[in-house]
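Shown here is one chain on its own, the form predicted on its own, set out as structure tokens.
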Amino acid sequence: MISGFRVARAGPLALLQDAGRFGVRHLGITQGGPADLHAWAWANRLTGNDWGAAVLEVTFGGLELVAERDMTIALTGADLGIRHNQQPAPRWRTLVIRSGDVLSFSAPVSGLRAYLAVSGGFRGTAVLGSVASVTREQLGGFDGQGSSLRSGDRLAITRSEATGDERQAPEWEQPDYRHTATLDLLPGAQIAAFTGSSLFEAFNALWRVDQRADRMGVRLIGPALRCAVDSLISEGISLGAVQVPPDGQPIVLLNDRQTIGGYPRLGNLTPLAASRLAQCLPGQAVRFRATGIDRALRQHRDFLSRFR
């Protein structure tokens, strides 16, 4: 095993994430994977990794890592006040670090989740074909149990490499997560059961991200949405599903969601919209924008074509 980093200080939540765990939902096992697919994909692209390579997802900050090898890395996603040897660390571009260098993540400035990729990728314990960490189900990660990093842990990498190649993401691919997020939503099967006034509010009101938000889902606060359907026979739940429980406040389900649910659904966020929501801090404003399946597919295929 090649150790790439030692954890000098553990933050609230730092998890290893590859592309996710698929083909297992019939077993009641969720997909895991990066909450922000966009930032995760760019971290891997900048470091020259193939699609699916494992990356470290750091939520809220508070993490300090000491390099144990010379490596080429990339930091994307949220601005968590990241510093390299006490100096501001560049984001959305490659960075060569040397053995003994220190990376520290403080607190959110813009966004919620940062992604650290290393050239060659991190090495974890695959469970059901993936190293994606799902803490609730104790799957994946560096230890095979889905654990968040702890002080003293060592992060294994596939190889030690410090190339001189400099890569940087275009400016238009570097979001400012402080802006109000517009989230593309595909109307769902139960949308006709919502009242007309609720549909108007759903797509015209500003929604606020609630404190109750994690990798399983994000609650939104706004006008109460009313639906003629109180509950349904439980059915499969996809990434980005917008469920509306009896209190009328939507819940958007993310990577670590349950596999089935019985609340009526307003619709489903596109994968990139779900990624954008995953970067919103509690209290931030978001709005829904209705979209069609053809436009959503074109957008997602265009995104994937840049990385595969």
Given for the second form:
Amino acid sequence: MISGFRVARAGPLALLQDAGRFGVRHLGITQGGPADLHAWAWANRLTGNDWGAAVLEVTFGGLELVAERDMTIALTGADLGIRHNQQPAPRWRTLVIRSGDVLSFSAPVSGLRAYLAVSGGFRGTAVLGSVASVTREQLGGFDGQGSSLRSGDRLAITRSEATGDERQAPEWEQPDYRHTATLDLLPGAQIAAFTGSSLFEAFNALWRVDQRADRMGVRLIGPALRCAVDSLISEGISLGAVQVPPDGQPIVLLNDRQTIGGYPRLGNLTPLAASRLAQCLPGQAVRFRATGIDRALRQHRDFLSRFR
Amino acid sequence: MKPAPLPCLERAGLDSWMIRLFDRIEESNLAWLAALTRDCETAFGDMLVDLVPSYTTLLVVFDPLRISPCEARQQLIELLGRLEPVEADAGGTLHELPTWYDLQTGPDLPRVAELSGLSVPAVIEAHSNRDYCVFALGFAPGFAFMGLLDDALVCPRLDTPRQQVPAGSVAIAGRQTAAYPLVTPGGWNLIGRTPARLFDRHRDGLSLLRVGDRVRFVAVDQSTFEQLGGDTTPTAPASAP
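Please supply the coordinates for the form predicted together with its partner chain, as a counterpart to the form predicted on its own shown previously.
In what comes next, the whole complex appears, and the chain from above leads the way.
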């Protein structure tokens, strides 16, 4: 095994993520993969990796890594006060680091999840065709158990030389996650079952991100939404579904969501809107904006065809 | 044979269609859903990302770069036009799940008793005196949706889901019952706990229960539950909204 980094200090949550685990959802196994697809895709692009290479997703901060090789890396996504040998580390561009260098993540400045890619990619233990880490299911990651990084872990990479061109993401691709996010929502089949005033509230109120927010789903706090349908016969749930339980407070379902559920839904956030929400800290405000399939599809195809 | 169902297609994001075949939970739904699942696999091939069947629906997830929602919809309408149910397999495996029904493991027993107008022992009797059919796997690895419950036990989900439901918890909601394979959040009424290992990534097939299997919950006392390796840690009550 080629170790790229040693974990000198573990933070609250750092997970290896490839594009996700597909083709097994009928067994109740969730998708996993990067909560912020945009930042994850950029991390791989900058380091010259193919779509789907495994990247480290660092949530909140707290992590300290010591390089064990010379490597070309890229940091994208949240500004977690990341330092490279005590100096502020540049984000959204390639960075050459040397054996013995220290990368430390402190706490959120803008956004919640940072992505660390290494040229060639990290090497995890594939389970059911993917290294995507799902802690709840104990699948994927470096150890195959979906574990968050622990102090003393050695992080395997596929090759060791510092190579590749210098690359940088254009400025307009680097979001400031502190701004109030506007999230595109594609209306779903139960939207007409919500009362008129609830629909007005849904698309005009400011929604506050609750403490109960993780890779499975993000609960939003605001006016109580009322729906004529209390619950459905349980059915499959797609990424970004905005479900509304009887207490009227929406829950947006993200990568590690349950595969089946029975609450009525306003619709689905687009994949990039779900990514944007995944960068919001508890207490931050967001709003929903209704979008149409043509616009949503064009936007997502543009994104995918640039990166895949 | 029942007449061909009248399905509808519902948008579920930019890369998915929800095919709604039925509006009621019936065992006979399974043969139609199995056929539709098989036909989608054939028709979509590697444009398909995932298929999630459930009691009355099939969620079809496709690669939006390879096929547009509009084209996918057209394909699905054609499949539905010539759908025939699969031959019913000769009965799935019968599993007996030992279950310790107790306030410590099933803190919603009093709520279910109140909603049903039954005593707690009568709730336990009504839950354990029949065989259930596995309609779908979902929600979590190896989580089997089973039915149908005795009419008296039909009760709504909790208004606010629990953040953590202990593994092995036996639960009911609507006309359904289930056992939680892993610690997850959950909104169902908890009435007991089984020591059975419902999901094991090292086991062939991963999940103890498969669609089409039958399940019987067998009431056991605390000492039997512990002998079988059951975890007796009490379940926290549901949190206030």
